[in-house]
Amino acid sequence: MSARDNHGTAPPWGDEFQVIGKRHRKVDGLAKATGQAVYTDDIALPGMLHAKTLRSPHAHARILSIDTTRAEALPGVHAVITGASMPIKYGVIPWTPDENALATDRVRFIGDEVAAVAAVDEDTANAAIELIDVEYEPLYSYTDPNESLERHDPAIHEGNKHGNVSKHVELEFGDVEGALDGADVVVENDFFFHGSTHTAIEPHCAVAQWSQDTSAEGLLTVWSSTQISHYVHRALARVLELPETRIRVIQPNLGGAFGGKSDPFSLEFCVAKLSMLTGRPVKMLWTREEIFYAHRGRHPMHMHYRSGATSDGKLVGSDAKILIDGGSYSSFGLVTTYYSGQLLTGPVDIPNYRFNSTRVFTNKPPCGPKRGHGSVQPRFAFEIQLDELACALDIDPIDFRRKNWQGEHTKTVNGQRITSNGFMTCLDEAERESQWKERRGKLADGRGLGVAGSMYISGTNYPIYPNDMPQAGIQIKVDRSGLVTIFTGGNDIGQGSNSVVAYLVAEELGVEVADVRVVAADTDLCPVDLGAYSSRVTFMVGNAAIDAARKLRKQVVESVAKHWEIAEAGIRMGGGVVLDLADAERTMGVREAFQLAEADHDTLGSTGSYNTPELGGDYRGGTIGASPAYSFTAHVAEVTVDRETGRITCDEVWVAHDCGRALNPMLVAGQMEGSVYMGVAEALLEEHDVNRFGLHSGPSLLDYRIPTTLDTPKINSLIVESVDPEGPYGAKEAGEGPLHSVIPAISNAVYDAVGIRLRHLPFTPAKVLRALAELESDQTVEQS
């Protein structure tokens, strides 16, 4: 389907719904809790081997030499494989395929998969990889981004055209340096939004199965903890070189990803080499160390604004410029360099607007999407300008925002369509929720609050790989018992989308939620799904299903219709009942109904799909961040400020979020307190910090802090429904929208405790404790 014709707000029986805006556990949520839930690591064949990775211990080098006779020499080694048994460069877009499985000439930062071994246990993989002798010859290595900028010998990335540079984007919208120079409040700053890495609790693995069973050419099986099975899919036939249709890859379930498993990844194609080549089934499981240097978290960005106002508080323009910190290889890159910029024009309106982003090389791991992505950072910066606009012109920062509000069923200065809005809604709820005209500017020392808004997008426009079939597939079968199973290629990662698929389902078929089964993310089995990145799975996967489901309930609806002997509208399904809105004394089991269908119909099932309308502005880069639908989030933080010790605490979270309609409102509140844990814990304890020489400061879970329980505010998930015309029931996201504004609001909470602006993360004490002595030394020379 595409987007306008849309299939409803409402069931199409009416206002009341039997299943949706319902509290309803997740459908694999007792597997979870119990533990009978199949992850990946849990996953053991007849005859597996363990792999293991050898990785560079430099931060930049060219590979003179690999000699491996050592380690395949070592009793209960099977294989060992180099950069030389899979040469082929990949990438998950299409247009910046720089990696490859195992490097092949050069390592690009400590912790390159050089080499892989498979044996008997991962004991003797582990040994085997020390007897690899590998003779490298070091090269410049670039840590800062300033310097990757400026210096392009010798280069990340021989052949490149622009040196170091991974992607560079200038684009403006109106006249900016006018809008400034007739603005009568103007603030500049430098900002800098620090890496951050996901902390998945499930490290990432990967198992292959060779089998030649099934026919001569043979049969390539993958598990892995993924979010985008479908490209790595892609990426493994393009690799190995083996068509598609030999390879199905699998993902059982996920114990986390936000963003962290959008890439294809090294052990992907080297459990799948190695079991090729031994004819046996390969495990890989990283260790967390692996992981932090394989890494692919959030992006660190230098940013410069310049925003400004008129007198009476109205927004006249915003600038940016953006260096980006793109680490070793592309990933995403392309994308997160339009995304800092494209992403910003909501939900307060920018007449005037230009984004000057750069995304380079460096000697790094590799930067990629986490939650948010691309447009976390950016956020950070606007929304501490628009608290200081506010503040220079003595207006409440609520009301300034609210003064500048974009409105609904408009368009952005880039050219977004924005169709719902509930961002003045967000804002009336945080405001009331957190006695914000009452409490702000009133409480004691060191306890402040700060609000801050944000938007993001339901879904992306286009998929990475441009083609005008479907970006997400559904198929249903009905079985004669009243069983029904929906096949999606979806990846749930955690946030419930499995669920949300058979509570759509369920309403538009009248059965029990308990009656529904889904089986997802198997490229044999499943219709193509692009994955979960960009929030786009709620809508777009939830529009088609509603598409499927509604194909299959006229037929059934037509077949009671005949059998009643009356008109089809005067039929309803639900709670596992079909009745006769005329005969409150007719009814019929849904099981009988299908029965009646399958008679009359043949074999139950039916097929649904979703693809975006033509969206985004008329310029080169225009589509990437245009989206079928917005959310809007505000929040109000409240921390205390201990003059003594630069520590913050952040006490109590507000978060007002609009997602439409809350589809199952437990899951929404869920991800909503996630993302609120997730801001705060980059805030103020977060950071993916690598030393000049290339080196992680800490890669463990001891060194890397994460907020405990203790350390985690009170948060008050406050859900705002606005409706959305064309999303599902009205549906729209709510996993990733929710962080962003939490952070600035951090940041303006601490002003409003002790009079500092704190612009540069993570908001460590030293940090704190500098701005304070600048300050008090600030007053100090006033008064004098």
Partner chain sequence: MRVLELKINGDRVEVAAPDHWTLLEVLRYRLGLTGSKQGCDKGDCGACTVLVDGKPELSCLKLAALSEGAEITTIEGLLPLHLQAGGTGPDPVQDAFDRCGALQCGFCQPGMMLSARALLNECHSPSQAEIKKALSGNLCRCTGYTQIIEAVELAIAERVGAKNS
Contents of the next structure:
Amino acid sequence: MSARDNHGTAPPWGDEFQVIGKRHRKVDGLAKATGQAVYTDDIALPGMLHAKTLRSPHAHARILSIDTTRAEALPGVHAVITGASMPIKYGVIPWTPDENALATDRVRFIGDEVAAVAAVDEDTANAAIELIDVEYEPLYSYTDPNESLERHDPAIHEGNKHGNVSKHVELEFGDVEGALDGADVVVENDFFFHGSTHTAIEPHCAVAQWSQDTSAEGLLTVWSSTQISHYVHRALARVLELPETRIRVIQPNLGGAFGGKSDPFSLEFCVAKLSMLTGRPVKMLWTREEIFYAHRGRHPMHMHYRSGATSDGKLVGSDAKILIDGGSYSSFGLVTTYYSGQLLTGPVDIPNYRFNSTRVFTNKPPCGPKRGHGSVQPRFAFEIQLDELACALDIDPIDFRRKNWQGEHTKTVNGQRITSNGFMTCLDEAERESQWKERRGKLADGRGLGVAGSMYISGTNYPIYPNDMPQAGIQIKVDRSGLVTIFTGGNDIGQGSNSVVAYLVAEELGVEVADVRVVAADTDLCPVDLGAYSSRVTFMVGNAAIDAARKLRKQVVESVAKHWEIAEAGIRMGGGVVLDLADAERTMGVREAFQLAEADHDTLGSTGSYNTPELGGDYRGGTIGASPAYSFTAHVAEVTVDRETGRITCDEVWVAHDCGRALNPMLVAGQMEGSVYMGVAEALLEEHDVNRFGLHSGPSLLDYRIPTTLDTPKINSLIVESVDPEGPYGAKEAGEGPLHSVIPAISNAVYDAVGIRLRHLPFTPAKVLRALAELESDQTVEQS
Amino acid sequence: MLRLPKFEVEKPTTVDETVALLSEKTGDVMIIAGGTDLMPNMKHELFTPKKLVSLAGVSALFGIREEAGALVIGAMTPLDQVANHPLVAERAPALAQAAGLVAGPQLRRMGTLGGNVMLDTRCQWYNQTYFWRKSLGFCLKKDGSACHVIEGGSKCVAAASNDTAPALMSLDAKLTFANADGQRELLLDDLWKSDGIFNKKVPPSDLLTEIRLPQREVKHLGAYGKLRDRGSIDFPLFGVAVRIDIDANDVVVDAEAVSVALQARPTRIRKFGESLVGTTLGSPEFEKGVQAAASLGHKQCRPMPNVPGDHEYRHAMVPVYLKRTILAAAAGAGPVHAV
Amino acid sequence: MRVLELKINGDRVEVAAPDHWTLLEVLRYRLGLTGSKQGCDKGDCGACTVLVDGKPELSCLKLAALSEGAEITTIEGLLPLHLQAGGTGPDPVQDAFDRCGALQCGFCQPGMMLSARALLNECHSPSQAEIKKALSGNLCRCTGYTQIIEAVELAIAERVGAKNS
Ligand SMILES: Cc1cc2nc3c(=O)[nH]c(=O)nc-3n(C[C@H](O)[C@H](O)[C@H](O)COP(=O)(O)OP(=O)(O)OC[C@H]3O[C@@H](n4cnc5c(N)ncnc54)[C@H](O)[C@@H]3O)c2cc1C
Ligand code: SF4
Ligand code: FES
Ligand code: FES
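Next up, can you give the form predicted in complex with its partner chain of this protein, since the form predicted on its own came first?
Full assembly next; the chain just shown is listed first.
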């Protein structure tokens, strides 16, 4: 589907959906439940070698020499590679290619990849790594982003025009100074959002097999735990200097991603190169520690916000200055820098808005996209300011948001088109279910309720590399057996995208979900999809799936109508059966219908695609953050603060999320729950940082504390369906939006509970105790 | 995978056989009980013994029994049995609570009481991979020469982090060790030395066979308090076991508190009993005593930045956890734990 | 290297492995039983949980050489064992996890379901607090645990229902 044809939101057959909107098993659920599902590290190929990476022990250093002779001489070692083996730089954003598969001349953080070895087994590969002699010249290293802003010598990336600044964006919409001058209340504060990382439970892994075929280059197959096969495919071709036709990328079952498997990673290039050099399959499985170095997690942001409102409760403007700690490489940083400002302009209307965001390099593991990429941090600051304004004006914070709601089918101040917008219903639901009115302000001391809201994109019309081709494609094969096979380049990372396309196609073709098979994320077999990021899959791949299925449906209906000699409108399909609406006695199975169509139209198959309409503001960067539809969320959090220990317990969260339409409410709820869990963890427990030596402060699942069952609040998922005019049957996204506002909601709830404003994450008990002590001394001063 | 260094495994079935194997070549042989401490440490190359002697087949080391009024627990008894055994709950509530808060369910199933007593000390600069430690330049405890907790310090202050140790000490536990020369009994208090590198006076080649809790003359109450970030899995950031002896009228006749996860050895809080002795449980005097005992703990316990987390915060939590744990013991409740 | 005789999912298998290999490594890379997952390889996450004589243990910290003699159940064993016991289809725990949407990426779930299975074997109708405690050594990054707990409760409710009817 292109922007030009829209398939509408109505059920394809009659008044009611038959598959959509109901609870269904996932297409791969039982394969996962029984242990049959194959993940990358489950692959074992005959003669497979095992590879390991040598990493930099320095935070910043020049590589003077690398000597691999001792490693190569070790029995069992088959190949050793260094940066010289793959000197071409790459980067997920084509404008900022600053990464090498292995360091060529310089290392930029402790853990940066320097060399790789393939050997008969892991023990031998590990032993060989220790035999590689590298001479380094340590350089001054940066851990404080403020320093990177000021100091440019040494530059972390030599030749970067802006010293250690990775990206700077400054945009103003309206007249912020004028608006704030005219405000009755202005709040102004510093905020800090810390770093956190994804920790998908599956470690990154890649397997490569180079085989001979009729071409001179041979054929390279790479199985990888990636969430974006397409970019891995492109990056491999670039770095290995192979035509894309010589490379096949397959994503097996994926054990979680959350943005952490979006970039092309060193291990994919290394196994490919090592396989090509040795002529044997090669596997590399990173240890948990190595994944903390690979990182690409949430960017720490130092934020300064100033927002104002008039006494009647109207927000007049907001002004943001943001310093973004990017770590050592660009990754998605260009987009992050834009997102840090561009995605704030709803659901609350900001009539005048300005942001000034600067991303700098530091000698730390590189940051990238984590669930709610670039927009969770500013949302945190802004939603606390809304709470402060509401308090200052003595307006209920939910009402304050209602008063300032932007409306639906409108445009944001920065020129983004808003279609459906269910935020008001989200507020209503969260308010009602949490018994906000009855309970807020009336809870026992130490307990409180807080609210916050947010919006997020459902895909973006910025396709990372400029092109006019579809953003998502689908092929469908319909067989005389009655089986429907869908081929999709979409990456199912656990969110259930394979199931979603199966539901959509089953609905369109009137077949049972069980009779739909999905072949996914194999670049040889499936049409291109841009991958699982920016919450784009349901919206874009879903639309492409409807597009393809509708074409087939037309052929099938045509043939049945001809056979029965009735009008096409008199036919209904569903649950594997074709009905004549005028004659209840007359039915046939879809298998027979498919056979009629195959006889009429030849072998049945169709393609479908999706591309975004023209979107975005008319200024440089105006398309970054422009989405065909936005999801909306409201959170109410209930907390208990232990005044003696400073410990915050998040007891319960009500999350109301406008996902457009819940294609399978069970999967939507799962995404909402997972998002809330992850947000609460960021607020209260997790912190990804380096210590005074530039070393990761605890690269393990023991020291990086992700919540257990006992640390997760009760989560109430309230699904709101605004039915978006352009989404697949009206669907938008549910995987990232529901994370955002739970973090400020917790901060706001703590204020309600004990009167302290927490603006620096994470909310450790020590910080809470300090803030409580400050509050007490302030009050004593006031009283005296 | 995080590979283990190479070694061989011996599987003796009797104490004598075990002791013989252990005396072979000290340093290169280590005992493995549940392996839940040793395996991660070996994966981090903190220990690289050539031989592991497994106690899993030595049946004499398992089980909980009463013997002449004492409660005797075999060194190989899994922690989940210690936590759930009715005799332990009745006779040593602080121990049952502490054992029940060690790590997570699977690890309590695998980990043993003996292994917990003999646990290696822990430090944020030490419990890391070989790569990490090498990038740091190592530390005094293993492969290096400097301490990063106390800069310029010449002594390792890695923290004793075994949850059951304070509970056992509060109950005056005695340990039985066996080696080639025979058996000997040792008061748990006398096991420790204040050296984070190896905090025990008994050499690693000696086999702990059982832990004996002597019969107590008077009735006692007990509880364990544990500070940690999560409700499961994490090691203690601070732990404290409390024992309160009472007479028939609920008057405190003696009391003890033992802390852990602060320094290289678990330590008794000195003069702890004095604030509480003579008061009646629940009385205003008792409450005052509790406050006094809590501040005493605050003065004596000085957390260092050895284990992860803010050590000043850990210090601030000493009186809070101490107070809550005393109150829990007095109420017959506990453990004191955030979740 | 020694030849081990292991009892896995009701089978007696002989497998040669070096002494320094863990049970997880032998299961995954010697026996092809890749259903047991590895998320940390040092006891922190629970993905490698298997049942040893019916109780959950971490196979990444257990030496294969010390796993002889015990009945080991991996995720691959649940369905066949359920069939052998006269059931149909997957184990009720597996089925409930699927019906409740608990299987997102699925990577933590073999370990999670085995912890749940062990709980249900031990206790007829555990409370929600008991469920949470029993699963507190299995980290999941996708679900927020909500649908996992619902699934265990569903399996309990259906068992209780089946018994009552
Ligand atoms: C993720 C994780 C979390 C943990 N959390 C906690 C926690 O919260 N609290 C806590 O206390 N522990 C914790 N532990 C550590 C460990 O699980 C327990 O301390 C357990 O009790 C250790 O017992 P084990 O039998 O497994 O010991 P092993 O690992 O087998 O042995 C530990 C040490 O004691 C020696 N040893 C063992 N048995 C004997 C004996 N009979 N005689 C002489 N020496 C012996 C061994 O040689 C070794 O040096 C945790 C471990 C992990 C992996
Ligand atoms: S206290 Fe920590 S850093 Fe210091 S020597 Fe001991 S283990 Fe090393
Ligand atoms: S892999 Fe065994 S606990 Fe993580
Ligand atoms: S389902 Fe993905 S980690 Fe649990």
